[in-house]
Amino acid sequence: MKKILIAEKVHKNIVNLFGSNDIAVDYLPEINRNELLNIISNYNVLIVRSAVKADAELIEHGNKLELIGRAGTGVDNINVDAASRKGIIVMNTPGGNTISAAEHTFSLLLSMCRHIPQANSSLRSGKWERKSFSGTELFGKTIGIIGLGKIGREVAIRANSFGMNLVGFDPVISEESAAELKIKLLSLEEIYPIADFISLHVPLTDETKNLLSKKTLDKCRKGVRIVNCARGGLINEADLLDALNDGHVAGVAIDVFENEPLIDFTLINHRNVIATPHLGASTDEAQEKIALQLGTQIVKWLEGKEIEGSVNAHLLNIYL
């Protein structure tokens, strides 16, 4: 019988999916490294979020794995090519937070804008404030959206909604798709001067990787405002915390980081930045239907059905 590990903690409704389904399963989720490398080989199946490094050490020592499961969209924690090599499936599941995602991005967005988490600090100090914290509206403004993906576009649905105007870029959509979010698709370089703000949801890849850079921020529009609800290292902190000092950044709302958990607090303590520890999918209908998702799209592989959700498919045929 083949055996599953839950590592982190996902919605319990994914060990009940494997119990009716009579899969056994190990449902571990405050497991450290240590521990997980010495157990991993008992495992044909490793189901993560986003904390568990399933890199080349881990993968080496799991070598019954067959399958590494996200309970999510990136897979930056995981070793694709790593797992490809050793014939293991690598699994994701697109979709299941995009709505959690995007309401977190506006959230993040409203309350920059405003102000909201400094005056409700400032308010609970038992100051009143008003002067100190004027905003600004988000109504005839230009948002530049960056990745068009199903979280980009429920995004676009959000601003539309509130009377931007929106501009964005996507290496794959149509301008027919991008026109009727009422987006008009421009280039990078197009986007950075005319945006007042810059909300990202692209992956992280080597060609994303610091994204937004001193070369990149000085084309932007002075007083522009980030918001990053992607991932971490699509922003080069040090860069960023440079522009916000010295105020061509206005304001920055960002729930990923390049190293997590967060260590350097220096950049989220700047008077001008609201920060979220990566809740972007912390919602339980979020983590309900990704579990469910990810558990169904595991079942079917064990059944031998078509594989759902593999983002390395294209890599096994090269190595196997």
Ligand code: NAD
Contents of the next structure:
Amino acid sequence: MKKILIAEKVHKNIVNLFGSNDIAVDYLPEINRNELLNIISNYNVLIVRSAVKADAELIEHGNKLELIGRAGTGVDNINVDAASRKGIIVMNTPGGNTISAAEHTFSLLLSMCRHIPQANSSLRSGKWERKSFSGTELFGKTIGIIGLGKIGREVAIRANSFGMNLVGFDPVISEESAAELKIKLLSLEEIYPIADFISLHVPLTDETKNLLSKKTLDKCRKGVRIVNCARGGLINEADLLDALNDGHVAGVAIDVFENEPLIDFTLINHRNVIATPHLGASTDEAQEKIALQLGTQIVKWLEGKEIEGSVNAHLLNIYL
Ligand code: NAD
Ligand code: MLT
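In place of the form predicted alone, the structure of the form predicted together with the ligand is requested.
So here's everything in the complex, that chain up top.
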């Protein structure tokens, strides 16, 4: 019988689903790296979110591994190449957390514009400061949405309802489908100087790493405000801090960081930065949906039915 290990906190309905299908599962959400390396060879399936690094070393130790399931979207914490070379299927749950991530993006955007976290802390500390927290409206402003996949599009729908002008970039979206969302497709070079707000919704890849760095931040208009609810590493954090310090960037709202959990708090302690600890998908609805989606995909795979949600089917075909 195949054995499944859940190595991060995933909604318990996945455990119940496996249980009702008589599938053995160990739920060890607090497991540390060394323990994981020691026991991974007992398992056929590993389920993670974004904290466990399913890197080449872990994959090498998992000599029975056949499938790595990502309860979420981004697979940048999984070495997909190393897995593919060993014939291991990597699957994620596209769409399960789209709405939550889009809503979190908008929460960050609005909170940044109206200094809500800073004003809340000030009030809680017994102060009644009104002058320091004057904000900025979204209405009539231009938002540059970089990455117009599932989340980028939901952000666009919400930006339209706030009366914003939308520009965007995504190499695979057609002008027609962008126009349906009232997004004007432009190149990055065209977006940077005109966007009042930039919101990132691309995966972290070799191409998108440091998408926003000194070179590109310099091209942005003075006073730009930036939201990153996609992935740490898309923005060079040291360059961003410099741009905040010299006033070129007026505000930043971030959910994701180069290093997670966060070790260096310098950036988030800047007065014009608001931040959350990777909470984009942390809602009851998203976690429930994702867990059921991944569980159902794995049950189907175990039953020998079609493989859904695989991100490396094309690589498996090459390597096997
Ligand atoms: P998606 O695959 O539906 O969309 C990603 C889009 O980015 C695609 O349309 C793709 O063409 C585009 N893209 C790729 N490279 C690009 C580039 N260089 N320039 C412009 N566009 C590019 O994915 P999604 O579900 O919308 O998720 C987007 C990102 O959000 C992922 O990185 C995901 O991990 C992250 N995410 C974060 C959270 C969170 O908790 N903060 C939650 C869910 C997803
Ligand atoms: C994702 O890519 O799905 C997000 O990072 C959400 C998560 O894993 O919590």
